[in-house]
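Take a look at this single chain, the form predicted on its own, given in structure tokens.
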Amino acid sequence: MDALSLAVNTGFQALVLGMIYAALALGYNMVYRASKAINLAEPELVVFAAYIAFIAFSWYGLPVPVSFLASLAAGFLIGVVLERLLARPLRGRPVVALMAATLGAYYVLRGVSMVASRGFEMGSLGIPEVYQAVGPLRVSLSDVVAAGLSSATILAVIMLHRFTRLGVAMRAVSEDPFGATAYGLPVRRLTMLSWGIAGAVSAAAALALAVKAQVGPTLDFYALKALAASLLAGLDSIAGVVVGGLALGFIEQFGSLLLDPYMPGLGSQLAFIAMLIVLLVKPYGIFGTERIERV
């Protein structure tokens, strides 16, 4: 493969992976906006949602669209349960308490995932590996499906927040819950919906990721790197999270291309290195809103 083809194909893979990271990062973003905490259970929620789709497709023989819908429903339900059992009772407590509780939920979901997947040989979600050459670019069907799912997820979240009454109400609650209560908005119900929709968004992103990669427990590592993208960009900015996810995809792919021949594996760690550098310089992220606390 010549230099031009290598650069073009690496750039395309970076774009696809960046959109997946952006979609994964939106799950963190929605929970943070609703509860000002990072949902540390999301990496295992991503794995669990991928397992649901795979088991529905491979074991029960359901069509791929139906399996996808089952996964989205499971993600929404898990988000609602986490809000009712963890976020609501801990409301008003230090944020670290809720984050610790979601870390506990991570291990609970991991145990459930291990039991649910026992006896199954994990694999793909049934998307055939069909390739098409477009000039120097070589595109697979899985790339197209993954990019379509992740971009549709991103667009749906943006449309929800900007152009629907529900999205406006959720934004109002996230920015000023006491003011939203004074205006008669059902804060608890909207917070619960935010967690549920975040779970569904994470499940949709998990499906895009599972189309691109094999279904298995290592999918949680991609979700952790998406958290790095969220922190790098700023957790309270939807546009920033999308930009951060895309930037992460390009940093990782081109970093692997340039550095892995000399230092194998370093390219996949560049996300965390970039996150640490940015957070040391700007703790709220590049696009995050700096909060001034009075003491």
Contents of the next structure:
Amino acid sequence: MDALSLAVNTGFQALVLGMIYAALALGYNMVYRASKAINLAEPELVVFAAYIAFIAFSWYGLPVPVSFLASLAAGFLIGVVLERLLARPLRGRPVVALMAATLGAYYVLRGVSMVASRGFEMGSLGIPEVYQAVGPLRVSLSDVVAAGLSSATILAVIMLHRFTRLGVAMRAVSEDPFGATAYGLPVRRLTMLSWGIAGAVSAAAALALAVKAQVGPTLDFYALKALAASLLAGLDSIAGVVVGGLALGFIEQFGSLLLDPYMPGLGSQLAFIAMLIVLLVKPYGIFGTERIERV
Amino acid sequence: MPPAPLLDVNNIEVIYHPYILVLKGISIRVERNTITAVLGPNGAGKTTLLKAVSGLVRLERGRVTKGSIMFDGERIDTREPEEVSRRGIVYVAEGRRIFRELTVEENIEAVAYAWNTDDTDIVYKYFPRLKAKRKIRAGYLSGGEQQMLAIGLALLAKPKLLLLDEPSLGLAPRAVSELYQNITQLYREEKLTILLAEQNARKALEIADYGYILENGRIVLEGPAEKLREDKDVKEFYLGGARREKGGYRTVKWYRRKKRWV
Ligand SMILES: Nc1ncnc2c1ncn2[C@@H]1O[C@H](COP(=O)(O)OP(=O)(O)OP(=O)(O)O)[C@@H](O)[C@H]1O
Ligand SMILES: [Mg+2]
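Provide the structure of the form predicted together with the partner chain, given the form predicted on its own shown above.
Starting with the chain above, the whole complex follows.
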């Protein structure tokens, strides 16, 4: 490959991966805005959701779209359950308590998905391997599905928040749960819904990821990197997590391209290095608003 | 027997976590279609009283430990705040607590969602100034406009009982007058029942039917508003009458500390 097509293709892959990271980061963002905590169960929720789609498709022979829907529904359900079992009873307590509880949920989900998958390691979600050349660019069907799925998810959440009463009410609750209660908003129901949608968003991102990288227990690592991306940009802004996700995609792809010849694997660690630097300089992230944590 | 009042607060005690006793046996009654004022200095417990009625004390680790609160014939002090508001009690908090990140219109949409109403024009009907600002983030409104929005949002709920917590706080005298005119107008036209907490006793007693004076978690005086306006002690300590250099009345102490006065 010549330098131009290398740059174009790396840029395109960075974009696809960046959108997936952005969707993963959006999952953290929604939980953060609802409960002011980081959902440490999300990385394993991602693995779990990918397994659901895989099992539905390859064991039960369901059509690909149906298996995807099953995965989204499972993600939503897990989000709702996490809210009911963890976030609601811990409301008003220090956020550390909720984060510790989500870490516990991470291991529970991990255990369940290990048992449910009966030890299988890798699998594909049944997207055919077809390619199309556009000038110097090589686009595969899985690129299109992954990028389409993650950007559609992000767009849907933005539209919900901007253009529907429900979404606006969710934003009001996230800004001031006390005031929202005083005005009669169903704060508990909306908080639960935020967690549910966050779960479905994580599942959509998991599907996009699985289409690109295959289903397997190591998908959680991507979600962890997306957490770095969302911290990088500031957890409380949607625009922030999208930019953060895209930035991560580009840093990683071009970082690997340039650095891997010297130090294999360094590129994929760049996210954490970047996060470390940003958090040292701007603890609330690049786009985040400074605020005092509620305890 | 006279008909039961809409709100009947019966000898309540409120404790904040862990053992901060704030209300020490308070009884008030709010009759239908009246304005009842609760007056008193900083820290008297006015806000706590309104939060106890709306159930919101629970969100701040407070609880009603004695007595009872009856609303429309039902006991509400044992209920969650979300249930209390479902019954038609809306609390407009002190300090103009609107959703600052949202635009005026979005503030209205969010509360309209809660009450499943499309009659959002009621806010602009009473506060027409907000209409021109509908696309502006509420955090950028003037203080008076923010307070108008805060009260306007409550109207979307068609409240049976409206709790107003120091609407005059931090507003210039002219803005206070305008706001009080608005409140009087919507009280009449919407046939509301209002429980109003204020430090601004003069303004509150202008529009109230009945008043309670709260000090240090206890009611020290109560009566019809016109009586309170004429009362010697009230005039002296709450309506900014003749100042006494050394008074036996303990209220003199806080009187001097107060930042703004009528
Ligand atoms: N969440 C809380 N936890 C502990 N103590 C509280 C809490 N909220 C209020 N208090 C205390 O209760 C007392 C009464 O406060 P409250 O806010 O009800 O007074 P207020 O009459 O509304 O005063 P202001 O006119 O300043 O608004 C104060 O001494 C205050 O410190
Ligand atoms: Mg107060």
